[in-house]
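In structure tokens, the next block holds one chain alone, the form predicted on its own.
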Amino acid sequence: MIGSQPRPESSQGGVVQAVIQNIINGTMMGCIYALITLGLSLIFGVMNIVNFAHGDFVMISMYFTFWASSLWAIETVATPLITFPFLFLFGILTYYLIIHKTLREKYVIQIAITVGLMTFLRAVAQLLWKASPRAISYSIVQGTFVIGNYTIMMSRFTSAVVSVAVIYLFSLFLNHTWQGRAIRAASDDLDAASLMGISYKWTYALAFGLGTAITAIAGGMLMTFQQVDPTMGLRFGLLSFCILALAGLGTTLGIIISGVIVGIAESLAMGMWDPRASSLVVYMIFILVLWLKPRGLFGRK
């Protein structure tokens, strides 16, 4: 009948609705992944090196927030006071053993040694915790409220707070502590750090085991609201490379717009074409970043 059929406005007005949604829940994912985003940045920017196992830490750190909300009943937005330190030191001791002797060494030997300590800890994952997905019963955070005709998932919300409050701190930090400076001063010039007293060493070990640490605050969000496996540090991984190479290097807020973008970018993709061409999307951006702005769109360097 004429009457049953849907009126042009109303369809037009579902769609419009439909991708205001995926873009509010892209934003939340966004400034997630900028926070994953932010450790394998300053690792890159300061050390020079390309950290293939960055996702695989942000696996690991998912893994350890399953241990301790489920063995230790520990809220899982509070895990990262567990996490956090106890990455810190998995971080320091990596760069001590492994990522410091490879310093001087060609940019081969430090992807093979990278892509290595990946593959490592994939099969440390499989063997604690098998090839099954693992997932948390139960959060404070978990359920949904709504504003106007959005639905808002409280989990998504609260782990986008906590990375874009992270990220700010970390930025003051950088810019108003005497390590953070020395750290901004090894990135810019290490020769003229050098010669003001900065020991590369520390400031290198403090580099890494603070771009790893992060991964525990970043695990410890995603866990509120999504399973975890030894495979996903890839995905991870991918995400965090293509962000910094749409922001650049040395900027913090065009970490957290690029961020943004790629989240955005990823979830129209899964609601509005296939869920299936997300990735493609996500690397179409990336690859057109590189062709037109190889430095990224914020890069300072």
Second form
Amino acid sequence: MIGSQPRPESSQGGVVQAVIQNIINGTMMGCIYALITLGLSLIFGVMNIVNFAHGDFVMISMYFTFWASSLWAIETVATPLITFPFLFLFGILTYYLIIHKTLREKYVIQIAITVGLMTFLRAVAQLLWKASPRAISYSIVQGTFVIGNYTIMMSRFTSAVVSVAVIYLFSLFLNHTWQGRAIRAASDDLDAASLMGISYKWTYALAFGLGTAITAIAGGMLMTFQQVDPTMGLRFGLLSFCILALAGLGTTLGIIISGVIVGIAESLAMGMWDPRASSLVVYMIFILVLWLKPRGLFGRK
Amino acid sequence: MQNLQTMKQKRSIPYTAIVLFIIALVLPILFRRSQYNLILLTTVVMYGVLATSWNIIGGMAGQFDLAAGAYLGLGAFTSGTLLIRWDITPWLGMPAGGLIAIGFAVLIGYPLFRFRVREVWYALSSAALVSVLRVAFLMWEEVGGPTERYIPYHDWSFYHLRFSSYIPFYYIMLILLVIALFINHWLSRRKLGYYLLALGDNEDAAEILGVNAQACKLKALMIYAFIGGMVGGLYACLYGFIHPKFFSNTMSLEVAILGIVGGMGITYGPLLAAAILVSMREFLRASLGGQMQSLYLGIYSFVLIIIVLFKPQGLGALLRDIYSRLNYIFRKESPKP
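Could the form predicted together with its partner chain be shown next, to go alongside the form predicted on its own?
All chains and molecules follow, beginning with the one already shown.
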């Protein structure tokens, strides 16, 4: 995944340069991971539902991006304009059809239903797009630029900037609009929020729809430099849960910082140790955080 | 409450169980012409064993464990490596795999329960564990590595547990199934079983009443890991190779789903779910797989969602309802609520 940086010589300066290069790459990846996690945090934080299918929504939106850019020749960076409303509707539909009925059930039933949804999405993706990986052929953000000794991929840089901008817009939405405040109120105290005239059904549906729709942006951005295959969903799902565990609930800045931490750890493990070790490091962080800081580093609750 | 009702009805089960056991004994003789059907049967029974043992930690103790693949893989690698390297029989390798799985379960479970990692976070950390082990074994070239390691071929060797037919594997798996069911049944009448059910219902309340949650959950996890490790040892011999992909997230998820669909805390539920769902999946795969890739997976998960949506208590509870309804029709007894 992260691979195209030039390999420096194995001198002392070369090692430092490689570390810094990996940190730069990891930071950019981490911003996108943070964007994915934001959607998950919205769903998990508001209605306390563990959405195992979140990673597969990312996968589906990457495929939609692939379709939009290869069938209709729409520029990849612009595809979220189409896929965002589509996934928003998809999320709301999912909420009303499936999730809403399980709100009062035990958490195991909720996990079972989202795991079923995950498998279903994976099957649909395999049915529509076959099992072989897909990638887009062209995007305006391809190419690299060089700052000092460090090479930065244009696509990743754009993605990171867009991700941070979207996260910022979302925190504005959550803090300064009626709907956003309703979502936060419902996540804090559902009964009190209902008494204040907030329809919890619509608020939940909105939160689920938005949480799903965010993956459209993340998917569109990921697609500019990555390929997609039907089985990649669970990896993103676990990754975003790892970031969420690290960040704790209810902080937007915490999600960005944790995303960057995980991104850097993954990138360093991949570049300096062994390409296979990336998930190892991420999951070790995850398990250690759960043991030592169950509320996350920046948790509010 | 449901669980208490199950216990009261236990008396009616043994007769049915004996009949089913005899049917299970005869089945491979009926299907002996086709090796495909035999491995299908063995797979169904294997999922039955895994889901039944999952019932102890998941259904009874209420810990949503997603690490079935981890214990299975550990068992497979222990037994397989012992056989490949030192020619030690899997009959010793299987319990050894079980013991290593127990050791690992304690290593992981102790801090998890000590630091009160619960519910969702327990589920996720156990899912992460499977991935950690898979990558670790991929990188550990001496034992694992990216290439398959084949178990030496023997035409018919009881010592090496290699047969040119799947029938013996089926019977060994059946023995494991009986052991798993027996442990389940036995536990549900012991103090530990009641403690676990209480923990599954409401952990805080159970702890206030004096249940040592940490110790009970750890015991349940150890039993579950041991059975998982044993199955893993057999799994390696059944498929004839070991590979880090045995540490499979998909399989772990499926075992847990079977446990839920079967009915949490109902002894025969997971087996019922495995018998219905796994054979349905394989049937769909065989009949549709050629025409449309993964259509079977779509139908399978669709059925799964429908069952969980409309009968969250599980297939076991559904069977019980039907049973009491039939009782009412034929004997005019009042249906049990």
